[in-house]
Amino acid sequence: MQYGAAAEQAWYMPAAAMVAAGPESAVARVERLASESAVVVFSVSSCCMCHAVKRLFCGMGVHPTVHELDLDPRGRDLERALARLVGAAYSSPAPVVPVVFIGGKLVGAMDRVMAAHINGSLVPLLKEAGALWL
């Protein structure tokens, strides 16, 4: 076996490259994540919010990408970045999460999603960004 230099080029980024291109803002780091599935959730782990929006989604045949914050060594980063999204006051008592993405845009919170869900605009924005085909 070789374990040339040549192989270890395939996967090595020097440390001036990566310097270069500087650090992912948070927010930029949410918005690349969201786009890059056609439902996308961030949500806690211990939140029932976020476990009923997960259901919710799960039970209609969508299987939604889920990020968890409580478990992202930058989650607290990207909570405060997604309260700016949805406008939230990141010092509010209330949660921000869940945050819900559906073909790269903004839903938003559960309440929007529930909203979405209930007057019937849910479904045909889960078709348009090929998450449901029926």
The other form holds:
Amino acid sequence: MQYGAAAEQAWYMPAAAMVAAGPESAVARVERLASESAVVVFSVSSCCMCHAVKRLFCGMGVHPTVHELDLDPRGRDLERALARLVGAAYSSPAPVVPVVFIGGKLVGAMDRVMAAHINGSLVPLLKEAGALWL
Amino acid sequence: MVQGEESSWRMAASTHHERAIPLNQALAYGVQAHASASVAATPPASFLDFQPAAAAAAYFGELEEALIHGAANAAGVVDPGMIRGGDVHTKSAATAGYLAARPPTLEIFPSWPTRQQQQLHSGNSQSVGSTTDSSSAQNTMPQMELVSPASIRASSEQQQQPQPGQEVMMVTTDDYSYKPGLAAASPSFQQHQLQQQPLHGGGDHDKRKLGSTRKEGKLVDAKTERRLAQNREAARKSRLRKKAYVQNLETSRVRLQQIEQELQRARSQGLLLGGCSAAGDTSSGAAVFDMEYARWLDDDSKRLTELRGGLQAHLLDTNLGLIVEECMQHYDELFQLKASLARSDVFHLLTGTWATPAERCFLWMGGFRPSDLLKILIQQLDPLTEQQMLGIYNLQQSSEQAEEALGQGLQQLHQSLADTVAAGTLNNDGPGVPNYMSLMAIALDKLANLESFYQQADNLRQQTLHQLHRILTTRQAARCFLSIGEYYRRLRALSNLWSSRPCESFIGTESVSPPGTELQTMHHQPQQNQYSGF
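To test you: the structure above is the form predicted alone. What is the structure of the form predicted in complex with the partner chain?
In what comes next, the whole complex appears, and the chain from above leads the way.
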């Protein structure tokens, strides 16, 4: 599992990152991050469901890229953007995370991932994205 | 005895009017004078000295009359008790006689009646003891210098007729004063005493013999007597009431036990479906869910019969397909019900109070474990194509992986929650200890995650069933749903049998054979599966 380089950039090169990320909207950033790896998971470090999703992928032999939103200075914006993408109301008590992108495309929250796995569509997706080899 | 006499007399004297004393003394002087006069036949000049002249004559006449009457009585009573001879006795007899003739105005000491009245009750059966007692009392009297006790005795003789009730009061008062504690506790004793009183008041004499320092001359009036009687009545009534109350409680307790047993019986038979585990635990949402679930179970049995009938009748796939679709919707309905309850009361679902005990054994996150169900079904749905086999196998594997992931997530939730709740249970005032309310707030947030885990588990179950439906043909799907339904029906029946086990003999599951020859093979295997460890 590789933890997101975006967070590191924001920490070590704040000025440059801010300048570069200034005009970039949160949604755009999300999309950018999502397309950087085969499997991208947006999570929160303390969230147990995110832990479950991570274990699921590890169990399948996949190594996703995890972005911990609580450790990101712009995590709030990202969270809001994700909420809009997923379609959940931000004000709802249920957390938005985990949100999974495979091959740059949005899969969704945990229930979508599970459904995809059960109906057998997850594995082909992973293979397509190059995260799984037979 | 003498002392007692003196003291009792003195007590009575002090309690009563002061004017009695000088009169008494005067009387004593007067009588003495008269006594001497009767012997010497001299007019009682000294007697007239203190009496007002107007009443003197009448007073003297009455005195003489009463004297004659009293002397005879006194003599009659005193004779048997004449142990000691001598002047003392004659003097006492005389004084007794003279004092017996005392006019009614001198009944100043009404509380002295007891012994004297008892002596003179000719109609009542007097025990020898009483007479001897009275006589012995009389013997002591002459030894007293003052004649007053005798005078008082005489007055009481006068009073015995008009105030018979006082005897009764006297005894009761004595009893009461002598044994205050027993007065209320032993009504029978008092009643016995009251009965004895008209006879001879022997109890009173016994007490005197025992040398009690109790005041014999205590004033007893109607008020006290009434109060005591009321106390006794109240005590009796309260005892009866208490008895009735205790009996009521006992019957209620027995009834409650019976009702509980009935409830247990009914619940075990699946009527209530383990609705209320504890009165406080069942929320309104849970109660509604239980009712809806009961309705769902009725519906379920209808579906099963339909499926059975459809398979037996070898319906066309289209028709059978409709039935299968209905089954699918039936299961979706259940997931809908559960989801709506999960928002308000997830614990009711997670702890499995809605399920029967046997179902609860196999409960995984508030429902069935998909991979377990698939293991059962694979053996039932034997005629499967390669593709179907592969599909089922993949389904089994992916559900296992998903279950594992959810399990691990839940494990982390448990760990996190435990850490939060356990934080600083020992240090009360440490610097790093979060305060109680914030701790609880954090724990509450973490607990809310349980709902999402339950939702995911239910989602997994629903997806598994849908996938099964997709993989299998119509006929196979019908058999699959029938098998699932029958399996759970048998688990519920097993729970019923288990709970009614002590009363009835155990009925083997072999007797529970479902109709339908085609399904024989399918249904024998679940029996074996039930006993294989999952």
